[in-house]
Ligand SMILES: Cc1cc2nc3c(=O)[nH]c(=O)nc-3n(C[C@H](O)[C@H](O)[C@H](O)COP(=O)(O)OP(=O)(O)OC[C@H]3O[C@@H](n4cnc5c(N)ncnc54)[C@H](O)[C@@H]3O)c2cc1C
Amino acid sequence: MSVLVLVETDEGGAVEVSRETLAFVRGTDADVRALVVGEVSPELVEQLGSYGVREVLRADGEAFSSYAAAAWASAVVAAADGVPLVAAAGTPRGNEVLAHVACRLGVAMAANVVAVEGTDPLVVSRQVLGGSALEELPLPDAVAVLTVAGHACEPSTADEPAAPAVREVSVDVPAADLRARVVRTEPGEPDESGSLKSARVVVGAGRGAGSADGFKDLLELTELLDGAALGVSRVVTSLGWRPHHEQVGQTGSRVTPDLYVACGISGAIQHWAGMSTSKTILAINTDADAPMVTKAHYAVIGDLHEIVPAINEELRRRAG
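Could you give me the structure of that single chain in the form predicted alone?
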């Protein structure tokens, strides 16, 4: 089975979630092709080959000088000719572009997929209700369109790297596809706690932090846990204690780290929707009956301002 994967890139090549998607579809014993919108460097081709990509399709030109979801969808449709499965990472961009693709092809789209099985029809399991449940459904259309949930699998390279050929895709982009496009980008607020969505460890903080000055120990914990990031509940950003880009939840970022340390967070459903797919959840809370405590894999009952400093001290001791 041939699979076309829309690959998102940055200065470092294919972004992590796109590499995860390549590893995910490779697990279906598929012949993997990658579509890249924009420049394709020899280093990127080699990187994609290490993930088992057999062919790299490139869509470039003035129409793709800035992001336009409809134009990208035109590129995907052109590259997907004869391909029974089209996939992308479940990022805002991946979900938006593939929604356009599914509409143009007249087929269903499954978002946030975590597992697939079978081929006739393809049956997928996907996250629903903010990740608090899984839905299993078939994709019986001639072309299956899906996005893969972040961290649904490890971004592992192939056992046998490929040497992909590079082919230009001819795309006719009508003016209508460029009506909505990015015309300017501006740097966001600096993220002192690292990249929240890609972090393997997230230290979550809620109202229990107490005030804007109550994050010193929590920020130190993120530094001691190498590669960790700080995430906060909605009430924390509403009170102005921390910036919005750190918010985890239904109206913030959705994270799927290996470890989520929930400090002073009650566990309202809106917050739970943003982190419930974490592989391991540790709750630190004074309320033994808090929803976060009852749902967590492990819990420590007590004041985070006493427990977190003790954890930090032990981590420093073990680090020498």
Given for the second form:
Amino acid sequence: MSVLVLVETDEGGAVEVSRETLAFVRGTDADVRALVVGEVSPELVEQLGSYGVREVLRADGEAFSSYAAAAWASAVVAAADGVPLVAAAGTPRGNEVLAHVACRLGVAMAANVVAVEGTDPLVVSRQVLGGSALEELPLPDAVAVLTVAGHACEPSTADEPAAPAVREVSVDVPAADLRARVVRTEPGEPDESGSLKSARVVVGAGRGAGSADGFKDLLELTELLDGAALGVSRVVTSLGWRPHHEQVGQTGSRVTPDLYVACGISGAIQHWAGMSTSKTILAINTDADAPMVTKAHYAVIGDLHEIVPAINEELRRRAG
Amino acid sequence: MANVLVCIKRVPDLGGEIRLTADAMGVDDSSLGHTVSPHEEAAVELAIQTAKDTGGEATVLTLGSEDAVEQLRNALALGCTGAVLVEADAAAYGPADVAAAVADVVRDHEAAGTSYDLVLVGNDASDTGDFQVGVRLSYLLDRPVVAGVSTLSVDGGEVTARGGSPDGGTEVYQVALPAVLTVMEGGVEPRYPSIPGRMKAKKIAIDRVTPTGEPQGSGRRRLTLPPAQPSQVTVLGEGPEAAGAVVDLLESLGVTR
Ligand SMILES: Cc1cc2nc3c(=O)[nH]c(=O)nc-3n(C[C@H](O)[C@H](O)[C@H](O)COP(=O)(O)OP(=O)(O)OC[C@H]3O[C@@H](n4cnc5c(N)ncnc54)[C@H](O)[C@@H]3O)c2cc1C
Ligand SMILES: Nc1ncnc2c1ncn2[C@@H]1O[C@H](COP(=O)(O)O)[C@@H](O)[C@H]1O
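Can you return the structure of this protein in the form predicted together with the ligand rather than the form predicted alone?
Expanding to the full complex; the earlier chain stays at the top.
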């Protein structure tokens, strides 16, 4: 079976979730082709080959000089050329472009797939409810269109690397595809969610922080720990105590730190969805029965405004 | 003047645990309150702001049961001035069905003299997470669509929309109206309802429509939950006296400086 994967790239080549997607579809015993929009360097071709990609399709030209989801969809449809499965990573772009592709092909799309349950017809299992539950969904159409959820599998390379040929796909991009197109990009704020997503330790804070002024000790704890960032619950952002880019959960960032310290957070499903894959979870909460406490590895019961300063004090004392 | 239609979906407000219905086809929401997704709350806020700024109207729509009137009333209390209930069992509707039903309403209203310059939906529904209704709607209406919008402003016949870019910056779109936008939480602070707002909302008549045609459905076979883990928590102590035990743990994890 042939599969077309839309691969997203940055300076480092194929982004991690795209590499996971390549590893995922390779598991379906497929002849994998990759579509890249924009430049294709020899290093990228070699990298894609190491993931078992047999052919690299490339779409380039004026229509792709700034992002337009519909133009990308035209490229995917041109490159798909009769393949029975089209996949992308479950990123904002992956989900957006493949939704366009599904409309053009007149088929269903399954977002955030984590497993293949059956092949005749194709049945997938996908994340719903922010990743707290899985849905079993058949994709019986002539072309199955799906996105693969982040971290659904390891971005492992193929046992035998391939030496993919590179082929230019000629894409006829109609003017209508460029009605919605990025006209400019503006750089992000220096301290946006990037540092949170890659932090080794996340100090999480919820309603228990009490007020906008209740974060002093929590911020100090992030200073005292190595590679730590502050993450917060939605209650905290919707009350305006902290900015939205610090929110963890279904509609915020997903974090996978070595340690998550959940301070005054109840552990609602939608918050849990964003941090459940943390290696170690330490909960600090007045309520010993809060879901965050019962699901954590470690807990301290009590008022975070007494406990966190005491931890900071002890850290400073031991550091000398 | 820009008229805005904003689409919201009634969903259970889950606590710390999910229970499935006996047939595993949905969430047992019998003992739960209901809400809408944060993305849709942001979309409602943007709809109200845009209508106010341009002297247009903000109309809220949901496809669901009579119970979903609760979510329509909440949006009316915030400042939407019209509400449409497409009466149907939302669980029987896949994303293509929802888009078709919304497109029908847009066309019917247009035929009756009200056209929508902007249709706003959430980026993804918080329960089904299909990521499709907005894009599908744009094809049915032959309008441009931008996904993942966090702020917008309308000027003349054009909307300027901003959303996050993959590298952490901001992408800016300028799109001719009419257009469809899918909204992501984070760019605006949704307002709270006022008491006069709630009083006013009670008086607004809800436009009830019945969808034409049978839905195709989502195709769902069943839901599964990860197996419940028995609690394995180690309580390190109570109150500030536990600080020593916590720092021992932090040291053993190698996360101290
Ligand atoms: C579709 C949808 C998406 C959502 N997305 C997100 C999301 O992305 N992220 C998110 O976080 N939420 C999200 N939510 C909201 C979520 O359902 C919860 O409302 C929210 O996570 C609760 O935040 P909290 O734990 O801070 O507050 P609460 O639930 O109010 O819990 C506060 C906790 O603090 C404890 N506490 C109080 N005072 C103290 C103290 N002095 N010391 C120690 N402990 C104390 C209490 O015992 C309690 O456990 C979403 C909701 C919906 C419907
Ligand atoms: N039953 C519904 N009624 C109204 N709007 C809906 C409904 N289902 C989905 N939507 C809208 O479409 C958005 C995206 O949904 P989805 O594509 O299913 O993830 C949601 O955030 C809503 O704004």
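Whichever C-alpha set is largest while still superposing within 1.5 Å between the two forms counts as the rigid core. Positions refer to the first chain, counted from 1. Quick caveat: nothing in here was measured; it's all calculated off a predicted structure.
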property	result
C-alpha of residue 206 moved at least 2 Å between these two forms on rigid core	yes
Residue shift check between these two forms, rigid core fit, residue 242 Cα at least 2 Å	yes
